[in-house]
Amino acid sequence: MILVTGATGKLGRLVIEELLKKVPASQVVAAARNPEKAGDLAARGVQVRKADYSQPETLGPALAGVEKVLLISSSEVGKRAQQHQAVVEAARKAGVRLLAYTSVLHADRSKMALAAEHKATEEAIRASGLPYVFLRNGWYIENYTENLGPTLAHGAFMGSAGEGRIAAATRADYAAAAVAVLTGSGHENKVYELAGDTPFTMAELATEVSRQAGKTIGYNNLPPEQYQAALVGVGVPGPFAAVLVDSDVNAAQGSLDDSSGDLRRLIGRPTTPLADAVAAALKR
């Protein structure tokens, strides 16, 4: 069987269709923190199953008779070490045979903030002895798409990236990599750094939102310390707001992109473009 953590998320839940397409759905175990969330799963076969990174004593039932497991990674920015840690102390106890965990792009050496739990997390699973994917995501599309509304309406993108390249790809691309790897064999102890096939600037996805939307959308590139006054200002938690900056700064220096083409290879196709990206994304 092949269990999904976080299953009723926005990444969970496409990875647990991509499994519908290659697996027959008893062998498939949705795993989540409110299992009510995911009774139009279990109407269709799916097993479902509690699991709660918080709460490891239901993590050893979650797991019982998997063989293959993927991690995604908690949103809980700041407890997520621990909480990946119960999983993969979890999943060493049950025998897992392959335990793939969705990670952060060049996650070993990138410098931003958001990496060091990530890399923590690697470390763990490494020493745990389980064979293991490390599937190293870049940034979502969505991060800049998925709510267009207020950017439309004020007539620009606002950050601190400067003309740093972000090969940014969608949600469906990740999840069909993740797919790849749970239906596929030769995985074992790999690393994938995964990324769009095309990276872009600030500056190159404000022109194509122009381009599609019909009116003129800019980028301001801001000082990081007003980027950080701006989010707060929108009402951006102050801690959170400075993950998003840092973001930034180091997407500016580099570290959301990537020519490596393993997502690429993964999935069988081209990831999806910008343009259809966005494309989707107004039509919502």
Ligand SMILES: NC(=O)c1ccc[n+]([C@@H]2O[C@H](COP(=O)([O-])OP(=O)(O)OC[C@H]3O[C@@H](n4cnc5c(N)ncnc54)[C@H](OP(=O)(O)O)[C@@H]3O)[C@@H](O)[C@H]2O)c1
Second form
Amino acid sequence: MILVTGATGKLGRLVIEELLKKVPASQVVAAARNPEKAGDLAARGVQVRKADYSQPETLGPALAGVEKVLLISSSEVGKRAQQHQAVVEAARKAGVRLLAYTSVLHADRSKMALAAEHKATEEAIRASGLPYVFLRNGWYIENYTENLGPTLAHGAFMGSAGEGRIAAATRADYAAAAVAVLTGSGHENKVYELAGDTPFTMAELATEVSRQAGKTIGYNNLPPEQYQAALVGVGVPGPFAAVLVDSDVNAAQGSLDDSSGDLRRLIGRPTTPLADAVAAALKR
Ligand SMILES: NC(=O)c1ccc[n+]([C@@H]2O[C@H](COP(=O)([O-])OP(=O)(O)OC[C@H]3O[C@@H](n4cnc5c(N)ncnc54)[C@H](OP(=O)(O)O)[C@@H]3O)[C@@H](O)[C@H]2O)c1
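For the form predicted in complex with the ligand instead of the form predicted alone, what are the coordinates?
Below is the whole assembly, all chains and molecules, this chain first.
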């Protein structure tokens, strides 16, 4: 059986859908902190089990009979190293044959603040002795396209990413890579740097959105302090705004760029072009 944690999240749902194309539903376990959110999956024959990273007592039972695990990193920034450690410990006790983990691009050398918890998790996984795969996901294109309304209304993206090249890819492409690893062979103890085929700058993203939206959208590159203030001004909590600003400052230095080609190799096709992702977002 293959278990996917965070199965009710956006990436988790895409992984489950992709898995169901390849293996019978009875072989898929959707692990969720709120199992009631996965009623639709249960109705399709997927086993839904409770697994809350912050409740270690839920993790052992969730892993019973499971051979392969995809640990989707928690969204609770700041608690993640400890939460993930609990999953690693439960997976070790359960003796799983493969633990795949959605990490961050260049986790071992990235200077992004967000990378620290991923690096700690990778270290915990290696220390567990379990066969592992690190799926070091780059940025989601959807980070920019999911909520285009305010950008279109204001006529500009804002940020501090400067001219940094961002090799983002769609969640669906990262999900397909995870499923390739979970259903394929020969991935034990491999590290994949997953990123889109064609990196873009924020100005290039703005140009593509302008072209498709029929309206000029700019890129307002701000000094970090101003970007922080602007984020807080639109209601983003200060500590999270700081994380976003830090990510952009590092993106300006190339932290989100990559040309390994690992993602296209794993999914066996080119990654989804930015233009397609923008078109999908504008259609919504
Ligand atoms: N590469 C990128 O650009 C990028 C961007 C954002 C986030 N991320 C990372 O990638 C992960 C997946 O992305 P996503 O878009 O699917 O995020 P998402 O939609 O926010 O999903 C996060 C999932 O984590 C689950 N979760 C949170 N706390 C948990 C806990 N204590 N125990 C068990 N599950 C818990 C959530 O459960 P509920 O469904 O109950 O809320 C949800 O299913 C995120 O969690 C984050 O670590 C990456």
